[in-house]
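In structure tokens, one chain follows: the form predicted alone.
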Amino acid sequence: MADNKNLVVECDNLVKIYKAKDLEVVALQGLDLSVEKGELTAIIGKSGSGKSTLLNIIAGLERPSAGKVFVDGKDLLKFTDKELKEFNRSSIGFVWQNTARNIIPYLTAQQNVEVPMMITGHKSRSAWAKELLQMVGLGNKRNSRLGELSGGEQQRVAIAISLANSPRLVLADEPTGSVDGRTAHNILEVFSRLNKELGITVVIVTHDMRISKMVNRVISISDGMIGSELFKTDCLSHNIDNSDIQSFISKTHDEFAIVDRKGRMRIPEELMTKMNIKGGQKLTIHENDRGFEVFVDSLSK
């Protein structure tokens, strides 16, 4: 692992292969990823791209077939199964898309937030649970049960639960996948506000491009590898229509090709189209007094 105390997540050459009888499915193939302390990052990809597998490995819920993964400076592959569970409970908050995995239906919102603290022996559970629910805008719903809460309110309870043990890292797997656009926006605003106010590192996995407008860093994943990154360049208003999302992203984010630690380059499809690059063409890098320039060499006459 690189000697960088600001890194909360570092994945090096991650490979994950699922085996079922004679069938092998490669979910991750040599993926590299670094996330620094305090970042609010979205990992975007289509279904089957490997994004949820990546999140589960970072959370310690799955082990990779090969590669290395460090979270909060800890080498997860050196942990026993018991140590991994304890680390997950104390250091990582997780928000699932499926409400049934976040909330116990017969408990109140406050009781649900207190459950993780009961497991770890956290003191002052009641006061901290009340404060967390207040943070996510549900101070008046702390005695409500699952059936008395809307979908968006249930996810905000889930966010409060994820913060119960004061984790260094919060991971969210499709947290807006089962709610409407307006509710999704409200949920993302909660993540954004908590990230700024508490300084918590947040990684959100999704296929929803709307999330891009709410975060500073967007990472695309395709075929189990990091494809490209988008970094926000200015702060325009977020009150835009869904039809304008791609235009909004293009105005507020700069997109970069990715070169991994093995020297492999992943170029976004849109960038390939703009540069008129096709598969099989050779890229030549020249150094001059202005720095480095990249040229596309045509392989056809």
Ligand SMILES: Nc1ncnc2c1ncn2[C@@H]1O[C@H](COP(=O)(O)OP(=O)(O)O)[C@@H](O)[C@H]1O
The other form holds:
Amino acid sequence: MADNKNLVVECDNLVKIYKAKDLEVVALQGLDLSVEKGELTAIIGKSGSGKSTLLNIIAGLERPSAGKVFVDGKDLLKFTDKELKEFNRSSIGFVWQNTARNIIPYLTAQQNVEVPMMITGHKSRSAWAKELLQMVGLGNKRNSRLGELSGGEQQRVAIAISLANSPRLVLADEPTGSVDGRTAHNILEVFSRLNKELGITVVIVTHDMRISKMVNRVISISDGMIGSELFKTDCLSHNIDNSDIQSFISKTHDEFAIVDRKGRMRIPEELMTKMNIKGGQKLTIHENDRGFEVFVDSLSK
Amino acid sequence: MLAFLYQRIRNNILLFVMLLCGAILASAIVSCIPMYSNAIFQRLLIKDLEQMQKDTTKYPGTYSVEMIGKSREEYQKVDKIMYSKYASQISLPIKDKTAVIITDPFNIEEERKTKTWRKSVISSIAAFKNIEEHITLLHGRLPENNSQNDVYEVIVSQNAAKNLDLILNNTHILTKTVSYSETKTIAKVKVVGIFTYKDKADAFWDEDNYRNLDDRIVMLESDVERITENRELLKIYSMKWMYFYDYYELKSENIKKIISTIYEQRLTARVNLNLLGVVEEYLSRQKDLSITLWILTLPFIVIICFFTLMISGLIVKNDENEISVLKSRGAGTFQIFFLYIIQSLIMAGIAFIIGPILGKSICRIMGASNGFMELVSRKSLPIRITAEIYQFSLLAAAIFVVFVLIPAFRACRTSIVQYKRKKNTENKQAIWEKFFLDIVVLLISVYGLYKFSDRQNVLQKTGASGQELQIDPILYMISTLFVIGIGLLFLRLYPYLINCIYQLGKNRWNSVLYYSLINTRRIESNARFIMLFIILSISFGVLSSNQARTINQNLEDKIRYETGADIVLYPYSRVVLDSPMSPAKSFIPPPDPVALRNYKPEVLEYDEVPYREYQNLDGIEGITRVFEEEKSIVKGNSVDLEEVKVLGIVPHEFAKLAWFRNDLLPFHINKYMNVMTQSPNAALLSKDMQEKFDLGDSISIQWGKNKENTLLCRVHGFINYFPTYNPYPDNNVTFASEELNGVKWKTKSLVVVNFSTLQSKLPGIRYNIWIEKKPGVTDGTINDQL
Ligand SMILES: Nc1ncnc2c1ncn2[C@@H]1O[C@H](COP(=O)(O)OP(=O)(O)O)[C@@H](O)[C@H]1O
Ligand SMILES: [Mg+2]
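Same protein, different state: after the form predicted alone, show the form predicted in complex with the ligand.
All chains and molecules follow, beginning with the one already shown.
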């Protein structure tokens, strides 16, 4: 599994079941995912589809009920609590949607960035924090507190914080959830710049389709499984009406259906409606000279 | 790190200050108790030692080390280290010191026999360092050191001169009986002076020293050394080093050290410190008082613990998000916990230093206020902050840290994910709820209450009384537990109660009520804590004020009981004794009732102001004559009792104005008075006489030197209590802990007879006048008329 050196994240058949009193919630049901080094990946999906759960598991904050997670080739499940802490501290940078999650309100931006370094016990915190803030474009707001920063600035501070310990992987759980479109765009730009300049692997969770235009790879999750993956089309004209995001995405990205390890395949819902097929529909796969083609079995219609 | 900590504190400054206040208060109260008890004990200690000096004529501060039967060299060796190894170990200032050398006995004979017959006198030599400063020469001079002379010069005390039959300027021969027939001459001595003690109250003249000189001759130390050079003839018998410490400087906190030093020294030498016995007995008393005080303070401590928990809980709750932020950045449990440790250590440190200082002020207030503590001390107390106090303060600070860290620890352990989850699933059961601690505490207290009432009955039967603090620490502790138990139980039942109300009128409540009911049904644990805190502080407040009122009431009752009426006049000398307390006023420092009672005018001159004139005084509600005699003899058929108190009363008047709590006797006092009125010869006897007399017995009562003062009566009843009657008049028990368990006090008996019967038999009899004032009339108005 972990032999591919280029894989930063590798999830195999992840299952997460929450038990709350009498009912069980299946948040993830057999999810496979791999993220390559230096990749900027977005995960989209409806609310409750299990995105946060997935991210928490990758960050080592939660343990899956079944399945395997490898980050940087290391099996998270084999970590002791201490190793997990250490991993969490130095390999992962986390950006939450909720600013209160990211920033301690009574500290200045600079101090906030220094906190993770303090936890790890870094020396010369001040200079690095300064540089990070410069990097996210907040060089002049180093001494502002939470209340003195706009929503977008707060999120950028959060990004700086997540980078404080020079992690291999930055996970962002809906970082643009509570800001307007333009700001979201700015934030994403920061991410993609960091990704390009520092080569940091970034996974961004969002239910905001707009994000995806900046991102090479978009993974869509539904019901705790990968629904489909979209890759940026290389040849593209950029003058597109922003209001129709759905169409925009489909124009900027190619959507692929994904077959999992057990050979199961999911067809995105939109495609289902488009193809006018329902559950229990029979498909036939034919081989031809280009490869394989899937046909909807017209007989059963 | 420090900057972070500083920011944290700054952010939570209000809660932080509150918590700090709690810490300081905790430390203050905790250090206050030993400070206060030390102060009381310091005072009592000195008083006890003074008393010891009076009673035993021994100076309490005398410290002595005695060596017997050793060689002279050994004495000299010990003498060199005496101060450094022995005396200086006792941490008291030395007022004076001496060393006494005593030789073996010998015979004293006259050189030239002046008398034909002279009894053979046995004596020995004593040498006292510094003796010259403590004697007055009556005749002659002090001995001089002239070593060439073979006649040693000696002085003797006046008593010794008499006892030993020595005459000034006579030379005497000291001899030693070697065998039946042979005596050897030791030396010649000449009496050059006769002295008396300069000041017998001087510590130097400790009883032993003083006795020593009644039959010894006193020589210079150097002479003693010379005379004992030949050990065959005369040896030093003993040497005793004495140091006289200023016992007024004895501090109660040093007692333990001194005792242990003495015991340690006793392993190597015969060491004695006069005050040792007193002081040892003392420690146990101190412990008792401390325990009582601790128990009284228990509610405060409980409240402060709760307060600390509550505020700390609030702080942690405030910090919960922050904790989860730090956690998600990979901070370890301990790393976060460390912040709380530092934070609480800062507070504890401040409290540790400031607490005792504040405690000192609290003690001052306690000592100066007119509360029950007044009983123990009236002058300002010698309150000091000692190292021991700081130990207590440290203890308080440590406990504080623990209580602050409990919620913090719990919060630090929960991970960010758990935290989120916790937010969803609220209302976990608290520990006490899970283990039914409320029920347990309640059961314990109920059981304790039951036991207590048992014990109370026993006490009632033994008739305990006296100057007690009147607080039963056990009862207090039980009450405290009970309050806590009830408080917790209420919290347990509270949700059900609300639910019950909610269910009752589910369909009838209007929306506001409905909403608030639903809301209150699920109270957060923190809110429950606040509820508990409020419940506890209010109940403890009520409990304490009740307690204070009870103590006050008891004191007042007691003074009234012992005085008997508003005003008691002794008309035969016109000494007016004002009632010590005006009723309904509380917390007036009561004058010592016993002293008041015992005040007897010197001249028992009968002042012939007719009783009628007293009756005409303005502002009096009732007036009666009471014959009071403390020392009379009661004779029955077979037994005589001495020192019996006799009260002659006019029953129907007496019943109206005497102060008496009606729950003290099985029947209302008027019933007894009726009996007295109906039969003029009736006598009521105190309970302790029940063993000796039966109902219907004839008794004769006699007092004074005059045989005529005799009255014949018939026993009509027995009583436990009666105005002014205290069966234990001579013991001033200061502390509740010194209950009468196991101690037999000499009780006093009482006989109550009809005044009119007395008067008809002895017309000129002395009487006191008891007066009840009209409401609102001051003692002054009546005093002015007299
Ligand atoms: N701590 C939890 N306890 C119980 N159920 C949870 C918990 N966390 C998430 N879930 C459930 O798991 C599912 C996936 O949640 P989540 O991963 O947060 O979705 P998303 O982030 O995509 O909105 C949801 O149905 C949610 O209710
Ligand atoms: Mg989510």
